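Only one chain is given next, in structure tokens, and it is the form predicted alone.
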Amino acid sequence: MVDLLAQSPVRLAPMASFTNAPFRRIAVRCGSGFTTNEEIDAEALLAGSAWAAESARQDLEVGPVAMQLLGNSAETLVPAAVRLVEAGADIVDINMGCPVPKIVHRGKGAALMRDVAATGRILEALRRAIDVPLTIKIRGGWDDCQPNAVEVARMAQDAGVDAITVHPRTRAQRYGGRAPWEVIAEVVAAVDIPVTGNGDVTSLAEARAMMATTGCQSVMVGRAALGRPWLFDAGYESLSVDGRAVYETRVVGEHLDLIEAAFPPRTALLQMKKHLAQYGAGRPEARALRAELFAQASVEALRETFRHQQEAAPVG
């Protein structure tokens, strides 16, 4: 696990509805280390959900892949983890950080940080059941009254977890305010297993700053990578303006090709619209472009719309 993290110091974070196989593959091509899939609900996977089963397929994946599970009991997480290992997961990651109300209200995601002892028993059961690295992703705590990232990290280490990712905001903060990197440093100081930092990193330079400031071994980048997967490429910044435009055009085209190959036409069209809107975000005409993209009824029309906009102003 330590070697794998050393080889992948900056990588794409999992984000529901965005980090499917085509986007993960593009991120890897741009320089991300190993990637983590969108969270898979353990109950849905065991119940035979087509979406969950499809999420567990890695036929488009390159390099090592971590598969992330969402759940609240050993009864569902253990068999689901075993199934993911059988499907080819190199790492099983347990989501203990999702702050979305519909998730935490069911005792999943960040809610697992509230009962440390009970969660410890779940992690121990998972450790006994699988023979690949077991990792977790946590937050700074449930809220300002329960900032227990260090306690949870120590428990996880004792339970046999191999590495921890820390997003330092609490569940109550969600994505608001500044991410307090000092929480990551506190976790690093408290455990002997590798720690990955996450939160408010928008460039390779900021990722290096997080590692230098906190002592974490690697960094995950989430929202900043949407529409900018070249963020992971150390050579991108050295390119000329024209060179960047060529690079971006190639990446967007490859991404669209991967989406079209991975999904049936209707799903592919929706995925393309979502990602093309991200590629166009930040430009003065972004709102108009988004409206035009979502008005298109075919993949061909969508590609043509974005191509015209890209010729007028490169996406970067």
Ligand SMILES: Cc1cc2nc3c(=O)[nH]c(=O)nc-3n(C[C@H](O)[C@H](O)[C@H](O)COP(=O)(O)O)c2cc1C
Contents of the next structure:
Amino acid sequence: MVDLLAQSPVRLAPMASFTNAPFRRIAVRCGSGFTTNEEIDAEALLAGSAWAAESARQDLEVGPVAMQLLGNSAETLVPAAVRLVEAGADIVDINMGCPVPKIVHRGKGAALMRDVAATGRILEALRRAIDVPLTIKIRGGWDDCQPNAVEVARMAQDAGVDAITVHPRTRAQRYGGRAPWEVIAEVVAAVDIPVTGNGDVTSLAEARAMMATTGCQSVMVGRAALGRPWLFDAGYESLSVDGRAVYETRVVGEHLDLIEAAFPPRTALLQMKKHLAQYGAGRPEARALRAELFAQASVEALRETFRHQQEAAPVG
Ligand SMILES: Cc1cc2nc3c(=O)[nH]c(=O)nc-3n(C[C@H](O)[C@H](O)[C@H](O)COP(=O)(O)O)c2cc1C
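Can you switch from the form predicted alone and show the form predicted together with this ligand instead?
And the full complex, kicking off with our chain again.
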């Protein structure tokens, strides 16, 4: 685990419906360390959901991979984790940070931070059941009245967890306001296991700043990498404007090819629209481009629309 983290100081963060296998492959090609899949619901996996099974199969092909599970009990998380390890997961990660109401209302995601003792028992059961590294991804706490990241991190260390990722906003803060990096430093000071920091990092320089100011061993980058996977490439900054345009066009093309190969046509179309809108975000005409992309009915028309836009004004 320590070796894998040392080789992967800056990595793509998991983001549901974006960081599927095609985008994770692209991020790794650009320079991201090992990646985590978008969350898979343990119950759905055990119930035989075709989406969960197919997404896990594709995720496992992009090794090394931390397979992230959502769940609220050892009864579902343990067999789901065992199944993923048997299928080849290098790391099992438990999502303890998802703030989405329909998830937390079922006691999953960030809700696991509320009952520390019960969650400790789940993590102990997982620890006994699997022999690959077990990691967790937490928030600063449930809300500002319960900022318990340090308590949860200590409990996790005692339960045998190998490493912790901290996104220091509380569940109540969702994605608003500044991510309070000092919470990451508090967790680093409280435990001996490796800590990964996460929150509002938009460049390799900022990732280094997060490591320097908080003492975390590695960093995950989420939203800033959508439409900009080349931020993981240390060589990108030194390219000329033309060099960047060529690089970006190649990356976008490879990404579209991977999406087309991975999904059935309707899913591929939607995935391409979402990612192309991200690649186009930040341009002056981003809003119009997004509308135009989402109006397209075929993969070919979508590629053509983006190609025209790129010729008019390269990404970047
Ligand atoms: C659309 C979206 C989906 C996300 N899905 C997940 C997920 O499946 N698992 C998870 O642990 N975190 C998820 N997150 C949280 C991110 O991994 C990350 O912690 C958060 O975006 C803060 O990092 P950033 O400021 O670099 O984006 C998601 C975030 C976004 C924006």
